[in-house]
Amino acid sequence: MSEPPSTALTVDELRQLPEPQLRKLELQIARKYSTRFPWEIVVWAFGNLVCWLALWPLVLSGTIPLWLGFIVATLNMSLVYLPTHDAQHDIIARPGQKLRWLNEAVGHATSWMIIYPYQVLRISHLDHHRHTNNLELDVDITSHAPNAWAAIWGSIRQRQPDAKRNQDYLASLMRAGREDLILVVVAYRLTFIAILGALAWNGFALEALLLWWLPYQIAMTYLIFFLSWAPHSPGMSEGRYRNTKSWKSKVGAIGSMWMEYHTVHHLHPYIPLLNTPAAYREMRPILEARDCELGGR
């Protein structure tokens, strides 16, 4: 006899189901939303890259004003991370699949804009999933803060040379046996400084500031706030159904980069980002039955 769909059961009825059956219903929904190829993310990744690169000749030639280039560049930097995030989770193509090269191309082609090697982002982010909210092992634990303003200031503070976040990322690479990537990180940072310095030396200091350095800083504050602080603090604990939350953001799903549905991502990270809202809506009764923190979403 086939099992009833979760949508046919009330939350109280779902709570009465044996754990294996409840888990099976949850997985059925997750698999339903994980099979479609995420072509939007691929277009997003390369379209955003081309747009940002095009800003430089457009601004330097005077075709568009620098202030407009600054606004667009800030949007570009804010949009960089999520395509590489899907690639980190092998969502575009898993190892051994025909389009694996595209998965890796998306990851590498976008991460350099925010001065991080793709492999470092992948290793550290998967560590975050394994050890979410663990005080010693979660590389993103430094983003936890009691309120929004503390989170914003904390994200700026954690970009300083002596920040604990740097040490946590280093420890993550060492646990993975990838100390070789430390030199790659250093090379990325030195190249970034060299490019900015060369631009300034040749009379393009304002362009360097407003098309890369400042948009990068603003974007990182925004990304850490919505992708790390908002779904995991304050007060989130460890445990599969306790380590993150869903909530209703004042800036909406798009403004919060679809992090309103972060519960689904941590439970089933193979679901493409843009499918998480629909997966969440169908899975919500099960999440409620498991007493997840849903925050009105």
Contents of the next structure:
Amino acid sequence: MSEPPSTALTVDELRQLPEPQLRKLELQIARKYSTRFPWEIVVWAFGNLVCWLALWPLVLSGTIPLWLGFIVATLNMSLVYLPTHDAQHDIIARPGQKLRWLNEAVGHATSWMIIYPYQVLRISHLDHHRHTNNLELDVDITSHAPNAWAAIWGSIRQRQPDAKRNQDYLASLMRAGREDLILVVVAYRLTFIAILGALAWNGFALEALLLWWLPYQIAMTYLIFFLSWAPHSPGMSEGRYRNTKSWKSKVGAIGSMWMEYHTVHHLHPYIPLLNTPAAYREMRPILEARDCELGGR
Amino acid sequence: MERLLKLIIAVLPLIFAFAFLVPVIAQGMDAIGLSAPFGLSTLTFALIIGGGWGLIAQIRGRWI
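Please give the other form, namely the form predicted together with its partner chain, since only the form predicted on its own has been shown so far.
Time for the whole complex; same chain goes first.
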């Protein structure tokens, strides 16, 4: 006998279902939205990379003004993370699949722009999924803050040399047995400073500042705000249906980079980012039956 | 190797200050036509400000 579609049942009826049946309905919806190849995220990843790289000759040759380059570079830096995020979750292709190389290419091609090795982002982010909101083990716990301004300040503070976030990422690599990646992290940092320094001492300090360093800082603040603080703080606890929330963002779904539907991502991280809104809408009665925090979304 | 690495990491704020912050301050001042006080060149002034800030960051473990 086939299961009735979840939308045919009311929230109260869903609440009466036994847990295995509710879980089965949830999984049916998740699988429905996880089979499509996410070609948009691949175009996004490489398009964004090419656009940012093109800014350098365009600005240095005087074809476009530096202020315009700065605005575009800030957008580019803000758009870097989500393609690598899909790659971290093997969404483009899983190990052993024909397009696995593309998954890894997207991950590597994007993450270096924000000065992180792809492997480090993957290990630490999967650790975040395993231990979401755990005070000791969640690598992103330092993004928790009581309000938006505290979150922005905290994000800047956690990029300082003495920040706890650095130690949390280090601990995550140690737990994964990947101490070897610490050297890669240091190499990325030193290379970043070396490139900035080489540009700066050759007369291009403002270009280096406004096409990379400052856009990177602004983008990291924006990304941590919407991808980490907003869905997990304040007041979220641990547990599969309690560790993240959905909400209606003042800047809309695109402005918040689809994080309004973060509940679906944490429950089913194999669903491509751009499929999460549709999956959320179909899964919503089940999430409501499970008393997830949905914040009017 | 490990010792060298730890040493480099330990002085990263100073490296950043002299590699990047100093020329940014100097070229930033030149770009907006700001001259350094006490008859200093913009680069000397930037070395004092950028280097000093880097030293403070090095000691305190934070830039701001």
